[in-house]
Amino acid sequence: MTVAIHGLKNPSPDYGRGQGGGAVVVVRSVPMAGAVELVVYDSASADAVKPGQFFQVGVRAPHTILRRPYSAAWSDPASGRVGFIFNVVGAGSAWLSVRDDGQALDLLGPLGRGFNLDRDRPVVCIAGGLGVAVFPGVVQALLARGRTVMVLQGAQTKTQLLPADRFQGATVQVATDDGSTGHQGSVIDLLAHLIVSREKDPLQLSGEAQGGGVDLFACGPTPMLRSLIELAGRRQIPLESIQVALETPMGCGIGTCLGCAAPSREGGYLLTCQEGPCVSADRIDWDRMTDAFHG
């Protein structure tokens, strides 16, 4: 998968020190209000990561001990680069947000399971808030497989939306809580509107299909995911056709701390860092899924 970063010079082969210990920041930018994007050079990580996987990123802010988990927004093996998009929510992300060109980062990963991309049906990617951060690479990987893609993105206001040109080749529709652009309401409201409005539904979610011929990929706050599951129940959309990227508390990222446990439909729990973060929605017990973390 190739991602064009305009105006960025190719680093020399020894610019980064490789996967797991010494990625080097090559670009820092603000792609949308409240978010930072860091592009790092780490050829081994760029080659290994799959869409939906994450890294545990080392931070050296005062009084911080644990690494911070961040999904790769995209990767470009040809240039050896990986992009991360994140909000500043605490000391760790604040420290990370001011890393600049030439500074080193310690990446552990890639970790977890990404999205299952290998089908031939159309895909609707549903992003709420910072959940959009995982989708630039996912969309490009789907398009590279010849799949038709629609992106539905929701935010509180238009300045918090990732620009549509980050999803070139996909159909993009947006929703804002304040109605400043696109559909007024949540991104799940927008999805529901598309389902019942055949003339505005190029992927034919409405009518007899009702999701049966379309895959849904979703990432966002737990309340958004629960709303999606409720909508699926009302519209008879099979949960097996929905994949969700879970946002759970994650201390270690390697299955030791048990902080990322999510309730399993079969009883007990699954570890998001091991069996996710991308899982089929039918594996989760949504009645027991708590709103613990917004990423």
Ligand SMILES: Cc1cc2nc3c(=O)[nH]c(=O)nc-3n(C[C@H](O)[C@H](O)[C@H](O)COP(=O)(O)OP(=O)(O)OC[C@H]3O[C@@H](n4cnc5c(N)ncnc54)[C@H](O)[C@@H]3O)c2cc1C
Contents of the next structure:
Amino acid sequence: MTVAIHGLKNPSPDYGRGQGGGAVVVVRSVPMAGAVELVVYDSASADAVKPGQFFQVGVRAPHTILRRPYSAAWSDPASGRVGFIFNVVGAGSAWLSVRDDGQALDLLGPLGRGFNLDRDRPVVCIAGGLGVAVFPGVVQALLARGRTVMVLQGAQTKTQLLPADRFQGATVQVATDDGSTGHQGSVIDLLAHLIVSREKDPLQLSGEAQGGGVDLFACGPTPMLRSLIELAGRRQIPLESIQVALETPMGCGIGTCLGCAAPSREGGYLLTCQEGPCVSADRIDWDRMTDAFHG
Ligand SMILES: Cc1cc2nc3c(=O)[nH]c(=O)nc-3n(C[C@H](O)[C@H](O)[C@H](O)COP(=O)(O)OP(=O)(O)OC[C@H]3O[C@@H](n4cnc5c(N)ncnc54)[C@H](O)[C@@H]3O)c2cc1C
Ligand code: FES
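Just the form predicted alone so far, so send over the form predicted in complex with the ligand.
Once more the chain from above appears, this time first in line as the rest of the complex follows.
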């Protein structure tokens, strides 16, 4: 359940724009254990952002020179709002987590490329940990296009799962490391389990995926993405049917620092902030893809 900590109800369309425009926090809440959701009023960003795109968010914590990249969790052009869901891992996210209603946020974006939503077939969204943050808006957009959606969400424990009611209209299955709810194990174990047990698989994933009839969208730590790629190899799931939202380290977010380079299958590197963060899995050289954060 989402716990609202603070909230401004129905801000006027110009709320927060008095001093040169910009975004302003209108609701701060805790959507699941260890995470914060900031709802920001910024009608230009809410209009412009596509599912899977990100913003470079200015943070004012001591010794944080660079902006921090955050995916838009969802957007609602009608109310001019954009949501961000994140956890605290360092100084930037700690500063962000205590932004309160009425405070301005400095958003640069939307940036990068979102998911390609255009195909006309079912989608399985696979989220590991805070990777789930990108999916509320993605799922909403897929459902609006009439696509059938299944969400597979994995976390360490039950309380760290984003509640299933954030994915209304989709089928949701969960996995936890400690077995406190859902499948015990990783979200990729859950996917593997669904592939071999057709009767529990409303999308008939086993048959469809092997024939290339289902799209898989994934976001989570690099080891999770690598296990997905390995599973795809074992089950003959074409890599072209998988899109991944990469969270490589980013400096500028606009293609100048080269900090976000990911190894390309064609040799060399691609810049995640320009060609991603959402890319087809067949564009990445997974043998050279390392986890910059977890060794
Ligand atoms: C395109 C993109 C979208 C993102 N969207 C989200 C989101 O929606 N929600 C969310 O919670 N996070 C998201 N992230 C990760 C987020 O940007 C980082 O967690 C954040 O920059 C950390 O800043 P910090 O100052 O708090 O931590 P720092 O002091 O910069 O780092 C603290 C610790 O966190 C680790 N860390 C930093 N960045 C990442 C990362 N990308 N992945 C894993 N560990 C990291 C560092 O190695 C270090 O150990 C996204 C990253 C990218 C590239
Ligand atoms: S983050 Fe600087 S080039 Fe991509």
